[in-house]
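Listed next as structure tokens is one chain, alone, in the form predicted alone.
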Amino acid sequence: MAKIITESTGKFGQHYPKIAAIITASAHGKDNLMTAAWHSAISYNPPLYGVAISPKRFIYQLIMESNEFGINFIPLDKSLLAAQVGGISGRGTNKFQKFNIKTEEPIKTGVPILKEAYATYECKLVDNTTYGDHAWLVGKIIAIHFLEECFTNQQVLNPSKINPLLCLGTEHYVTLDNNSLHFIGKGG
């Protein structure tokens, strides 16, 4: 097969599939959230960990007034959740209300934390940079929610036990096949 040899990049979207996450905020008694593939751990120690969002978002106004964020970590059978928050602002809609969507109490920060996701970070904001049309957003962890039951003994996810959400793109998920796992270490 031949490559494709482009100087266009268009929506480049070779990168895919991320892990989709659910991205949370809470300021002044408004609570919004959204999904979000652009995410990544950076750091150990300290525990960072970064997500792009664009400026033009309410949920980055929300970060920018409470200099905290949550990563929801959600599995496959709450797609739809993900395609839901991701297709409307919250800047006049309630995206809880409407959608009927469960939380729990956070620990360390006042972002929500969704009773649906498998893991969540509750971030503090530790630095905000801009790179085109993205800002990206780093925070500090620190708490971590998670269900014991979908890892393994070494904090590895479990996919005998969980089918994480994983984005192609412009709204498109899918998941592992557990039937096509190999685990290779790092000798071969």
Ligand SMILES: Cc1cc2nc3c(=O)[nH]c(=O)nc-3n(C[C@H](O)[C@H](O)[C@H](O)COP(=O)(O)O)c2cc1C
Contents of the next structure:
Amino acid sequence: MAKIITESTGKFGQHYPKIAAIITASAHGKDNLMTAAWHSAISYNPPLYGVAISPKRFIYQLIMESNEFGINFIPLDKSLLAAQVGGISGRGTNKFQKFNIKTEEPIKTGVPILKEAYATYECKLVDNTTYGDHAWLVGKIIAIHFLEECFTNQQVLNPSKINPLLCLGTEHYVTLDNNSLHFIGKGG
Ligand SMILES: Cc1cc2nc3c(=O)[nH]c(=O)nc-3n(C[C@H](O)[C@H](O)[C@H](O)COP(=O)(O)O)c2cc1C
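For comparison with the form predicted alone, produce the structure of the form predicted together with the ligand.
Next comes the full complex, and the chain you just saw is listed first.
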């Protein structure tokens, strides 16, 4: 099959799928959450995690005020939640109330922990650099909440126990095919 070769990048959606994570923050008594597909681990030591957030987002303002954010990983059956909180701004709406979202207590920060998440990172903001129309916010992971049964003892996700929520762009969601799981040692 022939490849298209072009300098018109458009939305360059070729790099999906990505995990659709839910970012949480709280400042001055206001809680908020939004969906983010553009995020990544960037260092083991110290444990750093980055997320690209447009400064237009209400959550950006809350993170700037609190210097904290949460990264919540949810399963495929909660894709409606990702579409809901990624579809409207919390500037004029309390999304936790509107969508009846349940939370648990953080241990090191003030960020809401989603009850429906199979894993959450509590992060302290350590860097904020603007690249184009998004800010790359780097957080140091200072606490982790996770469901033990969803991971191996080496903290590898077990796809027979959990279907992580992946997205293909803005409005299509998928998950892993557990039948595709196979092991190849380093170096083959
Ligand atoms: C699947 C999905 C992925 C998204 N990824 C990002 C992202 O990586 N960064 C970002 O700034 N916005 C992203 N958004 C958009 C925000 O979630 C959306 O604008 C949200 O309503 C912002 O809420 P807020 O104004 O309450 O902060 C995504 C939305 C969806 C549905």
